[in-house]
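One chain comes next, on its own, written as structure tokens: the form predicted alone.
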Amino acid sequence: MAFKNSLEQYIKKNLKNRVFIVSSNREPYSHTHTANGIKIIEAVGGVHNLLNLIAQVSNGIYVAHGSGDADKEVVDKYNRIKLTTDGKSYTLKRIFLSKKEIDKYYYGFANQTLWPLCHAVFVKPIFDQSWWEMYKIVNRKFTDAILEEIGEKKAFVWLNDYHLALVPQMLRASGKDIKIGTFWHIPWPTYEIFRVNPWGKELLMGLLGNNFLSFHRGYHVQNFLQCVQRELEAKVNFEPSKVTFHDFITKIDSLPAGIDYEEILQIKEKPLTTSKSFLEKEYDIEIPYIAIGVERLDYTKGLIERLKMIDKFLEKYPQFIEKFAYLGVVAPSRQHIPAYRQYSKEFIDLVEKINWKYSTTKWHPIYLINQELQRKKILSFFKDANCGLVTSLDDGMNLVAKEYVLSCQAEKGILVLSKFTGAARDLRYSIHINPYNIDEGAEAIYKAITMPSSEKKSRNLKMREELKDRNIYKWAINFINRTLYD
């Protein structure tokens, strides 16, 4: 609780004067209708944990699309909802947002647009002037509603990622006293990737409406001020980090996203059902090496390249046959998007043809969950799996990494970890690789399974100081005080 505390106390003594308002476009809970009545279901992933966990301390209003189908049903007026949780509230403001918005500005541009420009996966971004109109819409919404709640107030507005480019600008245009910082949670391209986007000086200047703006890597904000210096008129500084564009000075920096270290030790004390005890109840089999994975089923998160990693190293070291299995959890995605409707068809059909390799009687290699799992339940999972498997082609951060190292056993487990994660620069200690050297990877498998333990001990003993000095409530107090000071 004495991280909790100190940004619970952080926020007291700086914010006091100030409305306190996050903003996202996934909304932390979301009310749906089931056979017993309305159930209230809370969103599954790192960033909306992260968000959540700061609305809860900073006991704050947080703006985000409603998505539920009750969720008109809850709401006052206003469209707002009193959540409480451990004992901490906040409230929670819906954007509702039409169908034809919601193809449009998710679908559309938030997601075949910027999301391919801004991951280096070789996937081509469609460029439709439709979809940038909604998109310019929708961040109108969300401008309108934050300005909505702030009234005539002094105002500290966090808000995050790229579906809400264009709200920084907006509200600086509204003339109140509003202290602005986004973070943008996933990568940010070179100049020679994001020139080739024809709104690209708009969603600039959008950004730059920022009293801070902030990445997980260097490497993105070295990426952003080029972007800044090739496109606008605007004075660019590189140390320290900052753009003055129209007489606004922007600071900007890298910051990564910590996890809530004693919540995760929490949880770890009262494990589920762990990953062994799934196969051995839901398949009838004892495998002595496990290895998992938790994501998406997105094209970024390199699970093709992971499934060709697990077949080389069954080729390579056969005995491993009915002694090893791989546990994925994969949630599915998008899957409006046609992209993501042919990735999912590609990696079911390997899946398909790997197990059948190398199926026995009562084993296969590959076993999958296709649905999204709480928190608690995904946490629990690792403490039994012997190898993490995180092989991302291109992230911002990563926080399942983070998580499985402190949440398996230290003398068990060992994190392989893609090098082109923002995780991979706070993670030293866990096995480093390039995704796309499919025999790396193979090697890196089979190095975690037979390292010895009390080399996985020393490794991962190292990443946990790191992560407890690193976590999600230093991280903000962070984050609010670049944007609230000079």
Ligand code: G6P
Given for the second form:
Amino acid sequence: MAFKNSLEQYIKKNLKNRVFIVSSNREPYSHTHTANGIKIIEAVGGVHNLLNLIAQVSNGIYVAHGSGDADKEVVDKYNRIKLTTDGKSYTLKRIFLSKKEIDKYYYGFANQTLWPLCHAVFVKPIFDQSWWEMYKIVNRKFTDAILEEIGEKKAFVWLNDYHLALVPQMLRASGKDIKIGTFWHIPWPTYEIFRVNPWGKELLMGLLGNNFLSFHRGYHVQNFLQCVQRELEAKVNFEPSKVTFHDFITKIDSLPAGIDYEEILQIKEKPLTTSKSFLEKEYDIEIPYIAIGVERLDYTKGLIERLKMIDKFLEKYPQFIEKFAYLGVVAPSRQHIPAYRQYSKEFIDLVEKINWKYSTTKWHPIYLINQELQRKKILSFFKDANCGLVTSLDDGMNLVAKEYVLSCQAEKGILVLSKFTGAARDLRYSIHINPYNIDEGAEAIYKAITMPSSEKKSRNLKMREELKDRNIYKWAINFINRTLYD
Ligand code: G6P
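Since the structure above is the form predicted alone, I would like to see how the form predicted together with the ligand looks, so please show that one next.
Full complex below, order starting with the chain above.
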């Protein structure tokens, strides 16, 4: 726990006179009605886990959209609830939104305008004036909730992601003494893509209310600076990167997020069900070579391409029939959006087609778990999977890739990784692919499962050194430090 302690100490020392607030759209825990009463559910996914840890360690206030159907019933009159995990507690303050607000702000502007605009995956963003208006209204709601918690005190506010782009400037306009940092977890597009957004200027101005704005990779920083240079009358500095706008300076840099190295090693010691035992238990099959993938069912993740790679691999190397299986954990996501529903349908159709093409009496190549799984369960699945597959067409970071490298057995597993993920730069010794190149992907799967143990081990150990060194707590310290000090 040495890494966690160092963040705790850093915060105690540097933030003692400021209220610590973390905010993101998605709440770390939601409450829901079940037959046995109200149940608390933890959000899954790399980013959520990471923010939850930060809030715990900082003993701060987490401001987020209350999305659970029982959320309202458990909060106090200020919409707060105290959460305690691992003996540490923090306050979750919930913002409640109407269906119309959720539709236009979350499903509309955030996920049908900004999400496809920022990911270079050839899905056209939709520009709808009423979504934009609602995005402003909901950003104002977040701002007001944060200001309510700050009161007359000094504060440190850590904002997360593309749902809250206007909050920094709104907070700044309050005139209070607040240090504001935003971490933008998804890519930032090139100017040629960004310029089609009718409200691009306002978004940039919103983000220039930050003391510090961070992306995962340097190329996203460069893209952002170019957008500012072309759209605003601002002074743009590339080395070191900062923007001066209306006499206010925003520092901009890349800080690639890391993972919780120590926590993962702990889970690895005592895993729950692993991939091999899962397939044995549920399907009564013993598979020598297992590939695994874990993600939300999202068109940016290259899931259709991945299936085509598996198809090509089995076509070229039929000796792996009955010896290879792909275990896909796919969490349904944003299903109210037509593009997601369409993508899910295509995905399921293709799974069915490939399974039918190769199936024998007791085996088929693709096994799906269509639900969100607890983190511990996922990390345990990684342990004996021979190959991790991350095939995103564009991805800000992809923490799952990093988690696989640390969770697998060093001499048994190896990661096949899209070179279009932010993680590719940190995971240099994984097998890199262009996910659009299906043949290359099929060969990569072959290479992964036939790679000698000694080579897997040496590649994994080299990557693990870096994962240890650039762990999540160091990342958080860097982010806070850059936001606090000039
Ligand atoms: C992905 C992105 C995150 C983002 C999250 C939102 O995980 O990488 O940057 O915050 O999606 O997911 P949600 O399920 O809340 O739409």
